[in-house]
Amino acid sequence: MTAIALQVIQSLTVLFLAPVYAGFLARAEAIVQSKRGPSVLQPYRDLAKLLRKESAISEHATWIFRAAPFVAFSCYLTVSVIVPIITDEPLPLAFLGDLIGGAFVLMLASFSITLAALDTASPAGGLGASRTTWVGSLAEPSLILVFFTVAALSNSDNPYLENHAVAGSLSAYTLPTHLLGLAAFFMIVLAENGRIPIESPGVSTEISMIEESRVLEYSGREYALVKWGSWMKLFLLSSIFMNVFVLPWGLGHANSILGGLQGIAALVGKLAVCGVLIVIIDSSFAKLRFFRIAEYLGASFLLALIGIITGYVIRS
């Protein structure tokens, strides 16, 4: 019963604290920037109000329109039932998946707002999803090799191993595989959640959008579901990477509901962190042009590769 009230913790902490995170970051932005900027809260907010509203579809869409935040809303959920966010140990739903399958996850939300972008015929819709796509097709690759390097330190591809791997000795924390691997899955993270250098998170300019540009035409509770899926899978990929690759310290244990409570207050911390990291890549890099996106992704894959083939040559 621990493990199963855990298991509800953990995927609460997902669904409650994504919000709260960009949040966090549009305000550190602000900041930065020397503005005032939004609450922290003010996610919460802009979600009360789309829930509210009723919805204006367009009469071209179909189905599947209707149907892909649900859907993308549900994958980011099911995501966060097989990572490690708050626990050292594999909880009870744990066994639906691995780090790929994790990924696979990610890449079929990505997948159904793309259709739906497509179905109205829109434009914009059209836009997004082809430059999404573009980005996705070479992003993907090189999250999968990523995780290879994850299996060559820890001979599983299992997120739990990776983290004991890595926690349980600090030679496998300072390989070059591993550290590779890292600075990959953090160019990774920028990509996937449409931050600097690859788009101006919450611009509205045509020319710079492309994950926006998909969502343009939801409205109501669908844009509501869409925003805090986006919010998720931003939550989702940060815990990956401060819990597997940077600091794999501080989980708590999966046999108490204290051990949990206290693995939530140490991502909130390991959070902060991440979130000032890219608050600084946001705030002291330029967007790239579109075309060279490939160069940056190129050079993450190229990481990613090197890891893999220095982390076999290590263990031979």
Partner chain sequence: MTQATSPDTILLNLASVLILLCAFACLGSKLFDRYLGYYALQSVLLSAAAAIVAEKLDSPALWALAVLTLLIKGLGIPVATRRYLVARLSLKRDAAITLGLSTSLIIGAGLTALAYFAMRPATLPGPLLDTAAVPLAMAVVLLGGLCMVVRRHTIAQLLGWLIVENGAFLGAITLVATFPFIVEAGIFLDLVAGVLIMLALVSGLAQRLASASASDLRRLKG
Given for the second form:
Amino acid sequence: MTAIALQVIQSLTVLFLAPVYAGFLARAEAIVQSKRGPSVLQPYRDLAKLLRKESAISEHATWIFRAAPFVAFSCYLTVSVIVPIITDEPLPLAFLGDLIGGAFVLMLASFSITLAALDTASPAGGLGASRTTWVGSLAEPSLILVFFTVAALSNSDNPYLENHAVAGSLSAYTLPTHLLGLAAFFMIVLAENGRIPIESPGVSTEISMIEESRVLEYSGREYALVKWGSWMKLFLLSSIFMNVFVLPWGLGHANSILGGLQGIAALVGKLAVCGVLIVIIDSSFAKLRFFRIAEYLGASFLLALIGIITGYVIRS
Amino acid sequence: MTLTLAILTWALPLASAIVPWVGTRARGTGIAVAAGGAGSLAAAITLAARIVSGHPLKLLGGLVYVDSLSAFFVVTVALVVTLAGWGSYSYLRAEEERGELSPLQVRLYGTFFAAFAALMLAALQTGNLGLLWVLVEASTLASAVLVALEARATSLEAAWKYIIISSFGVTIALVGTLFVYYSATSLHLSPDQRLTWPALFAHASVLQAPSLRLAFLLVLIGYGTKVGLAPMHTWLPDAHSEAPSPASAMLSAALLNTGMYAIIRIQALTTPELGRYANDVLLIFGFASVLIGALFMIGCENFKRLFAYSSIEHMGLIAVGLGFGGVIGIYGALLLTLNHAIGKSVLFLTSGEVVLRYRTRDASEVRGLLQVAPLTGLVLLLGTLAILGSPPFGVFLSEFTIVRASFAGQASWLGFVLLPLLVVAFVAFARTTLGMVFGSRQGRAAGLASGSPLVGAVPLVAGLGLLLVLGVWIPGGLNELILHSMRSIT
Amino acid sequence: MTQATSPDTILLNLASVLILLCAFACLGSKLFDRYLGYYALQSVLLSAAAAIVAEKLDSPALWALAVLTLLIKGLGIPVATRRYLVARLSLKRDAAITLGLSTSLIIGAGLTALAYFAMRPATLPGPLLDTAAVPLAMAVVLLGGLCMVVRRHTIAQLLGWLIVENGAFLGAITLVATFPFIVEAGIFLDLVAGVLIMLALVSGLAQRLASASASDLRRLKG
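Having seen the form predicted alone, could you now give me the structure of the form predicted together with the partner chain?
Next comes the full complex, this chain leading.
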């Protein structure tokens, strides 16, 4: 019973803390740039506004366009039940998938949005779809290799076991395999969420947009879901990054509600750290030219690959 | 006494490095270099005689180690240094007269020639594989200065190619040396002894096979770069053709042998554990080198490059001889080492004379050498025949021995592969040089007599004479030395 | 999985991996300044690795080497190269790269894997120090070689060789920390002499080629 309650709490945490995390990032970034910036609660207001509005849908759009936001949104919710967010032991539904399974579900979300972008036949949508797919196709091998670094450490692709392996011993934490996997994964987190150096978040210039141009056609309720979904994605990936790689400590015990609440508190602290990290990168690097993205993701691939090789070198 | 001799072999050439800096010019420098070489040769022969009749010299925990194999190579290199030193005298005199070399260049030549010779001779006399590496790498650096000496754009480029490729190769050899050391970790040797060849050789049957195999491959690739084994030979034709001719002689006849010496040492360590593994690898690289050398000789118009390719071919043959192994194979390889060293010194010094007269390295512009300079022409003709292995010269005898080794072993078909390659090399090489020797004088036959032609001819005639003698009669002492050398590595 | 536990080993492993990453960074950098910077960083890390081994084995000779490495490879060579070549010839971007960046990085990754397969610790008896540094050192050697092959500019090739040398040095200190000092010192001396001669050659070549092009200009004037 406790477990089921925790499961629900975990999903609700993702659902309702994701917008504030995005708001925090936007605010912090503005402060770094000597601006006042919007309130951290602004995303909630945006959501409320968009949900009230009616949505205008192109007459050429098919059911795919309408269904995509719901598919994507439920994908993110699904991922929120299988990865370690607030507890250190798997919750009842965690059997649904491991890291690779989670990656597939995330990919399904992205795929549905891409389909929707193509569906309206607007030029910006097609552009965004092709660019996102290109970046995604480059990020994927690197992501798979990051999973292998995880596997090299914990002999499994289960994020909970990886968390235990790393949290349990300092020497495992300091293994080059782990540290390189960490760096590679962080680079992917940035790429997947459209942050610098891949894309300037929140800037709508058609020429440089990647993720954003896929969703230009959306408005009203559908747009709210799409935005919310992308915040959840950022939230989920940041949580995995912090809980599995950077700070594998402080997760709540899975046997009491109190443990879950303590987990949430720890998570907020960790995400603050991650957010500051992202903000630092956002404000100290320039966006890469489009074709340099391949080199960026290649570097991430390389880090993970070297991590794996060293893993086997040190292991045997 | 033996130690004094050993030190003298490299100290005498090294001492001649001081001479250019005390006010003398080309003449003095040339005489000093030649005298250093001659003194070194005398010391080397005496040393060899003592080593053969007595025990190997081992001092300072193996930092100094001279056995028969070292002595054999020391004699060979000292002989080359003597010939090339004498050749340097004529070269420096002539170039200074023409104003081609500044006093600084003369000094640099004298210094680095001496350092180059001394480093090689010292490298042959250490039993410490690490020190051997240090000295070989240092000799690369010293010789690179010689290659760049004439400071043309092409010679600088050749020197760059030479130094960068060789340094890379030799660094690989260092990694190989590390693995040799590593293969001895399980032995109860003090750390210093684990790099010392005699100590390693005494325990060769208990070295770790996997790291030894790796070590041999790395060392072969590394020092093989210096030897000019294909496919690591690419620097060799450039450096040989751009260096001053006496320096080319040193590169081809002494430096390559020093590299081969290092390979022989490591190969000797591998035999008990790895059996014929090292031999097979040597055969592969050797055949590749003979093939590359022979093929590139076809249509090569720059005669110094031609000689360089011939060096690749001969180094390949030596590797093949070592690869066949057995008494006959190694004997042939060592004999070829000596004969090739003498023959190639003579040829490169002759090429120096030709370059001085014609101011070109293009064979098609050189015609009628027999009329222009009868002695040089004659030496080129006989030298060509000698290096290509016609009887009655020594190279013939040694190549014959190597081919015989293939028929003595299991893989006699390899001998049949070798013979056509030798024929190709013969035809390609002779076509070019015979064209230079015969024909009527024409074009730029500038006929400029350099210094005193008679002095210049002495090393050429002496070298040819030695080759002729070695072709018909191997002196008892030399035979003894080679046999002892083989015994010290098997 | 057996894990290295002593802090020495952990640090040494980390240093080796970072040295390898520096080699990759060198391979991937087009600007000479950056290339030099990564080389200097690699040398500093190498000196740190030497210091770790020296501390562990309590060997004064290795301490001396660590200091020498820091002074000569970490400071001397990069500064001299920058001041006398890169700045004087006003070199900025290396245009003489024969392979695309991504391609050479992929080849580099392949070489790293190759180094691992060639030097699988399983095929070797236990080293003096229980580290992964040996295959990584070999990988650095191969990457340096790749730099020399991929790049045609003389300075880039020189740095490539220095990376190879760094790799060999890393191998030396981890595989056989107790090399006789005379040999280690000789290796160092060779390195310094080699770099000096190479720097002279490079600047000679630059002068030669510059004057050659100038004479071309004169000829065209008439």
